[in-house]
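Next comes just one chain, in structure tokens: the form predicted on its own.
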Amino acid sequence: MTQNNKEIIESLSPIERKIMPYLKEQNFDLVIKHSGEDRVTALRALEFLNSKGIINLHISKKKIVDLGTNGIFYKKKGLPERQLLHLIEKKSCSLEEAQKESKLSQNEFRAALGALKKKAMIELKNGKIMLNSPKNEIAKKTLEETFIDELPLDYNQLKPEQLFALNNLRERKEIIEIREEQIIKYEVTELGKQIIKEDLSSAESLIEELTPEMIKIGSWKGKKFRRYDVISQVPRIYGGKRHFVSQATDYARKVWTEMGFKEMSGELIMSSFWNFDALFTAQDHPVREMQDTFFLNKNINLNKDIDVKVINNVKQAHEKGIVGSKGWQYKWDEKTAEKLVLRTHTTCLSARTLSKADKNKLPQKYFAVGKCFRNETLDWKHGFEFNQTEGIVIDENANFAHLLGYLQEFFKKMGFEKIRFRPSYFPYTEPSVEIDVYHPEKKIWLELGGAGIFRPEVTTPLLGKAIPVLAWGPGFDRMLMDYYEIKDLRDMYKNDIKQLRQMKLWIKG
């Protein structure tokens, strides 16, 4: 035995030694069968042996087309269209009679009708289903039935007619499933052939681990330890951690609190009063339409939850305005303000906080990080839920420069070095700005959200007088997408366990 072979044998783990005698068969399934190990353990042993140069391991994947839950059932009982054909072969039926006597569900019945009409095997006349093909043609198996009988099949080896049948069946629920299957092949190297011939029993006496008991009684003395293999890859261990979105929001909370802000909190369901009216959003504004906002089929009684003086102040601001403002010049409807909505922004928390603020203890600074909802069409950059970070500073001496300073400091702590502000318009702030941050890799400016100073029409009804209130509410998810290199907003919420395990920790500052 050469010195190299001896060292390799001394480094073999128990599972490697266990499968070594069966490597000559060069069949992974037989290795599993004869060794008695499960598939995962046996594959891990092959990977260790591959790293030692004892075998050359090849792992590939192929797509297998097989029967789904409904497919297994239909293979025994027949596809819904076959069950319907058996019925109308005996007699012509009305649609209602056919569904009832076939005992098919509504969805199955519709699918059967569609499939048979597509093949021109039936026609509908005067509300009845009539056969449209000779009986010898009806008796023949359809492409879909033949395809089901032939499964499972390799996706990459499907013939054109099989692909046609597959596409027809995939439109229907759980008839077909496509799964990935690992193909594991290996061949024993020249080094491996030498090792297999050696006596491996000497390695069985090697100590695998040092326990407290062995140290206590000294049983390890005079014995040899198995050589550590520091080259072979071992299974990755994924420790428990918070969801990456939660990590980021926790960090944002830390940033705001370190800047002297107190956190605002509130329910996800808000009255339209706080979500819209208190923010001087007119009751006929497009943002309050069903296509933009999720309304609930329930209202609240404003007078039970909100100070009547605040309600009347907001009403006055809308109908007639305040000093220096004409308002919206319409009759404000309390019932409209009582409608419950899934909050469309966290600014509703700012409005409610302002209504309760102690004007004798100014300045006051508040922030929020929370989920909001909009009735959006889902795509890579839009979702019906998103995270927003909110902030207000109530200070009689606050000015626009202070606003820009707070924002610059926050985004710098969030990892954005280059920040710019552009003049903009928002319904409840004046002046208003858009916040952009520079993306050094893409070399573009990313828009993150808006900020400004609340209009007197917002602050006067809630505070009793027009105190300057700095306010901002940029979207938070775009910051997360940039940091985590997520290309599609939907990936943040799909709960893919593989993605969650591999996602890097939020490390900033």
Second form
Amino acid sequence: MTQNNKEIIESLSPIERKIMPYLKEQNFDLVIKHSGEDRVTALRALEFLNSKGIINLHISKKKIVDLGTNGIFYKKKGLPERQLLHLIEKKSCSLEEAQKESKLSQNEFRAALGALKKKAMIELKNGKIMLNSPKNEIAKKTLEETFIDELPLDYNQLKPEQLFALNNLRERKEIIEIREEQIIKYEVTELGKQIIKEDLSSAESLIEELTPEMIKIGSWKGKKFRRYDVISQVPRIYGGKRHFVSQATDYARKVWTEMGFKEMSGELIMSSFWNFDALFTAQDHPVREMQDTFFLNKNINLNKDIDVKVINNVKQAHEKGIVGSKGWQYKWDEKTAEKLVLRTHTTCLSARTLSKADKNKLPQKYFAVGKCFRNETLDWKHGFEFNQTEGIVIDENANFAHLLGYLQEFFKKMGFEKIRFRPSYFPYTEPSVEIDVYHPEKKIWLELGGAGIFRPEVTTPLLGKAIPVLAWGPGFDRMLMDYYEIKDLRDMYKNDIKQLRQMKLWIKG
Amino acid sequence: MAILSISRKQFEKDIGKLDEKMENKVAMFGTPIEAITNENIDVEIFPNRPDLLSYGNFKNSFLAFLGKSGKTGLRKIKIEPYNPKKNYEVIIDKSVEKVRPYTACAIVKNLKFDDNKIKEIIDIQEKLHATLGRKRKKAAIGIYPLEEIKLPICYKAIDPDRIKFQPLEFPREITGRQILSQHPAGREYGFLLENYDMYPVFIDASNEVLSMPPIINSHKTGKITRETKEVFVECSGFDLNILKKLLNIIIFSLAEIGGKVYSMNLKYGNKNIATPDLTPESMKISLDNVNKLLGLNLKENDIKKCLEKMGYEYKNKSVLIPAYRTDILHEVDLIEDIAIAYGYENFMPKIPQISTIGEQDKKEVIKKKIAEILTGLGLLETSSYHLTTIDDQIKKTELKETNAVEVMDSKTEYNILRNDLAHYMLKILSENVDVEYPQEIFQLGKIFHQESNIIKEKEHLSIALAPGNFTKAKQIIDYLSKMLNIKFNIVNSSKIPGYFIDGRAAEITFNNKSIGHIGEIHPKILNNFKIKMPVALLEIDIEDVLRELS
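Compare with the form predicted on its own: the form predicted in complex with its partner chain:
Complete assembly follows, chain above in first position.
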């Protein structure tokens, strides 16, 4: 025996050794039959033998047409159309009677009716079902019935009439099942032929699994260990993992806290007051229509939660203006402000925070990360939920250059080195700015989010005084999609376990 | 989003070569480029600048921004004063007060319309209707061929059944009421009038209806053609101030294509008002405020120059505002325009040396810990929508009793707020039946609960194991409580959700309060979700846990 053959024999697992004597016939079914192993185990053994060069394994696939759950049942009882025919043969009856007496479900009945009409075996006259062909014709098996009797069949070898029957039956519920079957063939190689001839009994004394028992009593002494195929593939395993959006939002939290910001949290359901009115968004602004925003058909009582002074100040800012502003010049309606919405931005949290901030302890810096909503359709670039992150700086000395400084630092930490600022518009900030980041691969500017200094009409009613408040609220999803190379917005919520398992970790900063 | 589409050829002829530098300038003017081709450049016009929605106005404002001499400062056009002999008059009847009280009007002559210009004018109208006009509710514009009209004009409200004319692009004469149901514009905007007893109309001196604002013009007297040389322009609505500015935007656009503008006398009872009114409003500005807000060190002459580039005039610490600007409410609006003229790209970003302490929300920190414990056990975190469908939430779980909170007018079948996470966990498993098992997943998130008409938001945790059994799920909850050093109790209960197998589910309590359930899912529910694996699931309200631990 050559050294090579010896090592191969030492590497054979018990199961490989077990099927070895039955390989000669080169027929997988016989291997199973003679070895007494199940299909999966036997196939795994063949794969091992293949990788050792003992056999050449060929696995191909075949589509098999077979009976589905209903199909098995119908084969015994007859297809619904046959059942219906039996009934009508006895007497012509109305649709209602036929369905009732045939005891078919509504679906079955409809399918049976359709099938018979298609074959022109019946017709409907004055709401009654009448036979339309001679009895001997009716007694014959239909193509579908013949087909059902013939199953299982190889899909690729179906005759035209069988294909026709298949297509008719396929549309109906669970009559047909098409499954893929593996065809397994192999031939024994030259090396294989040599190994088969060898005496494998020497391998039987090899240690298969090292057990605690063996270690304890030392029964391994003087024995050899079976050699493993260290190259072969092992089954994949997956670790537990945070959802990729959570990984990124956690990172954002870290960035904000590093920059000295304190987290604001709050409800997803907000009053229009915090979501719009406190942010100087006029009550006839298009964003406040059901077209754009989710309303809940419920109101809250503003006076219960909010300082009446704040409400009146906001009202004044809208109606006549405040601190030198002209306001929007209309009659502000408290009821409109009481309507509940799913928050459209995290900026509502900033507004509420301002109303509670201690003006004697400035500067203060806050941030929020969270879900926001808009009434949108669902397709690759639209969705009704999105992630936003938001920061504010309340500082008597804050100015526009500072805002740009914070933005630059924040986006740098989020991984965007090259950014540009350009003018923008939001009802509640002035000046307003849009942040574009440069995408080095796509060579384009990506719009990542808005920012600005809150208008005095926002800050004065809430803080009692026009203190500059820097604010920025970039959408988060675009950054995520770029990082994870997600093209379809719906994938953010798809919970495709395979995708979640394989997705890379958020590594930044 | 309002878009102004400009012919590239026209742009390059009037303004300059559209290279990368110019593209950047366009964005830096506050009109970002949405799309650019060899034929066209589409720029976005923000809602605060409806005056830029016509190409003529955009061109002039942008040239000023670029500092083109002769273009900076206040733009002036000549208005021929009102001539009493010519009947350039609109009489506003008291009857419109309750329906649509105001109008601002003008006459423009010397126009040469071709198909392109007609299209442009219709386009501006449409865009102004959609934006500043708030879909014609707040303000609407009408433009009519003066040749077909006998002056003076009367604006009044009358019985809709007595209004009779042939609306634009309609085959025959119908009544005002019929327009609301039969004409496409009537069907779209009819809701703006349907609740009134009287509908507003413009009628000329020979009793011909010109239009029924804000719905539709007359086909006979309200259609601009290539033959039209002179027009009557009206804006109707609820705020005279806005209407005047809207009229000014149109007037400036028409003047740009060669129109000569004539003033009209509007008779509001005993009061006479002349429109168009191009008198600029004046607003004070303080150099200190500018420099403080922007973080710059500008001199008075600098802000003068900046303001002129944005179409203003600066005199003695006051700014004269063009009569077409609708967005200047406060000094800060002027300061922003100074910043734009100064150039956003010219600011030096800086972070001030102030010290604040960063801090994460305590609850979020605990939630993160819980997630870490569970991922340590090999569980995979999932994340679902807060909105859900009735089919998933109620039908498939066979939960009869739910008080789902509905959102109004959702554009998708997701029209209720989720009441639990469990149904989403089952949905996820049902959508992954072809993926390798075991599938062990969890989710943390808010659910919505209605209690005596108050909607409560609660943080929940749900875990689903497939294949899974009661023991495995209980092991996880035991481990979690040990790691968090709190005590969850598993107790027998009669109040178990119907989706569990009776006798293989329990209640989970915390501090003697029920916070959720744990158990094996009933096969009929698995069938509903088409899941072919046994599933163990738990869901708990973690609000009290978060409170205790933070």
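Note that the coordinates shown come from a computational prediction; the quantities given were computed from them, not determined experimentally. Positions refer to the first chain, counted from 1. Note that the rigid core is defined as the largest set of C-alphas that superpose within 1.5 Å between two forms.
After superposing the rigid core, the C-alpha of residue 373 moves by less than 2 Å between these two forms. When two forms of a protein are overlaid on their rigid core, residues whose CA moves 2 Å or more are considered shifted, and residue 59 is one of them between these two forms.
Taking the rigid core as fixed, one finds a CA shift for residue 447 smaller than 2 Å between these two forms. Core superposition places the C-alpha of residue 36 7.0 Å apart between these two forms. Summarising the core-aligned comparison between these two forms, the C-alpha atom of residue 76 is found to shift 9.5 Å.
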